[in-house]
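A lone chain, given as structure tokens: the form predicted in complex with the partner chain.
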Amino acid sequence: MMSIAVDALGQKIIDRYQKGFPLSATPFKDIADELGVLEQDVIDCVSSLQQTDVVSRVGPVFNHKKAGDSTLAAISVPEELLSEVAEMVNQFDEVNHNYAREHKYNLWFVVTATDQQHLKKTLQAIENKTGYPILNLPMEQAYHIDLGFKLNWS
């Protein structure tokens, strides 16, 4: 996939505001003041980052543990059935990430639910739907989580 070019203002906004987006009445104005540009430039820039899908949203990343319960799950699927089974898994609203990975367990997805019981039921439903047993790997301890990591623009 071709990567999308981001202009200098976009790079600055991404570098500075993956965390700590201003919680004031006029956040885009605050950003503009800090970066020395016009409010409209910031609004246009963020809109364009969303349109090109570089930015999926400006908003919260919820703590799964506090917002409900979640787990990392994997199943082992014959390669030729992978897309088909992935689509079945995607049908569940509780699934928010779903990747193919190079391993005997080749389909990896994250399931989030409002509580543990709902999570269990969802895993069971996915097993029933796909016909494959799930490897259920709930997080026991987080040492480090930083998906708002520093990007290398070069």
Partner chain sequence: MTELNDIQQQALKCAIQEGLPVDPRPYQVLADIIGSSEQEVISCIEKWINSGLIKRFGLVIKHHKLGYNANAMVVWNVSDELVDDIGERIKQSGLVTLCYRRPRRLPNWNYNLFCMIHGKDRSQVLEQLEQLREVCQLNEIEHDVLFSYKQFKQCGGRFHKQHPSSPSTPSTYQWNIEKKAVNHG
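Right, the form predicted in complex with the partner chain is done, so what does the form predicted alone look like?
No partners, no molecules, just the chain.
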């Protein structure tokens, strides 16, 4: 197992802003002001956390049903073509992430679009590009999963 050291500023940013990231035109300045450091220190720290994969994403989580439409989708791909097909799927702006699974349907991804019609067109375009039929699994019921984690830095 690889271990990556996170400095005190990184720890503070992660502890304080897993939730409640400032919604302003200058979020890193807001964080800097709260933590008593320079804005550039915050930007450099967050960039470093992302480059070392300590932080995979800085961005909003919103109710996609209010902003448009989305679905979970899957494709069954020959194992030797999985990376190649994943790259094809990632080329669509509407795909916000994908991942491999050990299952008949081994490439899973989430597609978000402005509306149902756009979503259907995107799924069809992905099928056309990859050459594989898509298993479309639209959400039937929303569940809120709190993804904030209390971390032990010792």
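Note that the rigid core is defined as the largest set of C-alphas that superpose within 1.5 Å between two forms. Fair warning: this is a prediction, and the values are worked out from it, not measured in the lab. Numbering follows the first chain given and starts at 1.
S.K.: Superposing on the rigid core, is the CA of Val111 displaced by 2 Å or more between the two forms?
M.R.: Where the cores coincide, Val111 shows only a C-alpha shift between the two forms that is less than 2 Å.
S.K.: Quick one: once the rigid core is lined up, does Tyr132 have its C-alpha move by 2 Å or more between the two forms?
M.R.: No; Tyr132 is a residue whose C-alpha shifts by less than 2 Å between the two forms when the cores are overlaid.
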